[in-house]
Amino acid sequence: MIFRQLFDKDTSTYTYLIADEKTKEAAIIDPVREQVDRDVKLLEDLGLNLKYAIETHIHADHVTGGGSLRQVLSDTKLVVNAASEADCADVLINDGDVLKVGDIEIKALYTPGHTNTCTSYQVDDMLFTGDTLLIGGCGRTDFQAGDAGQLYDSIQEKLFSQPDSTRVYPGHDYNGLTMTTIGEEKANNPRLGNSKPKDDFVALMDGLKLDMPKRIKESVPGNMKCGLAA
């Protein structure tokens, strides 16, 4: 498997490239509009055919590059969770659905709570968690149909049920970290680790007083159009 972790400095967003070495079919998770040229060049350099541009959720902090990638690479299909009802997408994905690039299976795990569209993706022993589970944290729950209790259940039931050795690749990191594991987060995550009770987690999340993301007015409507109308 070909794997690359890419970074957008302005929004601290991670983009992930996954590809089958034999067939050269590829998928990209959470592309950023300002980084489309970088991503296209990488695909060309590696001789890859982009089959899917996948969103972990409707983002509030950056505009997706998915629509632009589809314009440049016409074989690309855009993948968004079905709860988004995004009519620009080619695939509205549901819990348990599997996408294939060559022999690689990418399984969708519906993990709502940060937003109602959040989907994590599992590839072998790797989890791409978007904003659902971060390194030492989790996504906020105060907009886009967020729900702290639902987020707790998503993480405990869908993510923390995975083997401790499972590698976690988040949608963002603001401290220079690149990945974690399920075991590390179960033990050390200050919001969710060490078997924190659900009521304590909900109270913590409901008590956060956070500013709205700077680009939310651009990003949310733009991402409902796959980045082509922002």
Contents of the next structure:
Protein chains: 2
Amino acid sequence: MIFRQLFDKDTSTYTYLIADEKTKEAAIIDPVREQVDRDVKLLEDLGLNLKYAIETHIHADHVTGGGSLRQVLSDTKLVVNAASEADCADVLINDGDVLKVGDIEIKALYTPGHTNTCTSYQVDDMLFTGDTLLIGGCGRTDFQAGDAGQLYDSIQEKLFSQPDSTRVYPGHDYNGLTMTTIGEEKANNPRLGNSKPKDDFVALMDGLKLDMPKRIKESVPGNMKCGLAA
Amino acid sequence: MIFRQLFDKDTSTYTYLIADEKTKEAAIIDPVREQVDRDVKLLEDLGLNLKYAIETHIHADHVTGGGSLRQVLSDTKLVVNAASEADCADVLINDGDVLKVGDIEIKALYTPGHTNTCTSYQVDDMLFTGDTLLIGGCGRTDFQAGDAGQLYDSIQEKLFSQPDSTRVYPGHDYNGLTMTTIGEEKANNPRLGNSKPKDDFVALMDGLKLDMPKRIKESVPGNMKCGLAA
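Here we have the form predicted on its own; I need the corresponding form predicted together with another copy of the chain.
What follows is the whole complex; the chain from before opens it.
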């Protein structure tokens, strides 16, 4: 398997490239519009064919590169959770659905709570958690149908139920960390680790007084159009 | 093996953590002074003992965190290439020397050219190339005893001689890429790939008219003191 983690410094967003070395089929998770030229060049350099551009959710902090990638690489199918009802997407994905990239299986785990469209993806022992589970943190729950109790359940039931050695690749990190493991987050995550009770988590999340993301007014409608102008 | 790539956004510097899962011995390559608290916390969270803080060279663009790490974690030995004559270091390393972290062997490959202290490190099928070989690029050769012809020879003889599948982890990337392979760089590196002749490379490097790094006046003397005040 070819695997690359990519970073957008401006929004601290991680994008992931996953490809089958034999068939050259590839998927990209959470591409960023401003990085599409970089991503297309990388695909070309590696001789890969982009089959899927996959969103972990409708983002509020950056605009997806999915639509632009499909314009350049016309075989690409855009994948977004079904709850988004984003009619620009080619695949509206549901919990348990599996996407295939060559012999690689990418399994969707519906993990709402940060937003109602949040989906984590599992590939072997790797979890791509979007903004559901971050390194030493989690996504906020105060817009886009976010719900702290639901986020707690998603993380406990769908993610913390995985083996401790499972590698976790998040949608962002703001401190220069690139990955974590389920075991580390269960032990050390200050919001959720050490068997924090649900009520305490909900109270913590509901008590956060955060400014709105700078780009939310551009990003959410932009992402509902897969990053393409209406 | 525990392996973590870490990023300093301000200087686009990559730091690497390598550790033996059984013995809990760890090494860190190219720590950044401003990130020492993050790195100490990560070592603690993972239950690791830092045995070595290793420099790929005397950096001109950031100050090392090596000295600060040794102040906090007193078992840590600082490793710098012997050509630096940095008397703050515990190990002055030479080509072919091997450091052991548990069962993991970290082999020094002297790769001068960007500076006269540049050392790449090999761990299994991974190469930590510092600023010698970058993703689609290489370090500049116009200060700190840099030499374009020597850089060409270092890359061709010590790095491009490795198997194509060898994973390359550089000291920086400014485009959000995190790694490459020897095969990709041999094929695609615009400065060195596709069997570029030495004379062409030297002419290209000698023709670059680059501004001095912003922090060179602070960084080089600071790094000769392992990041500690004189």
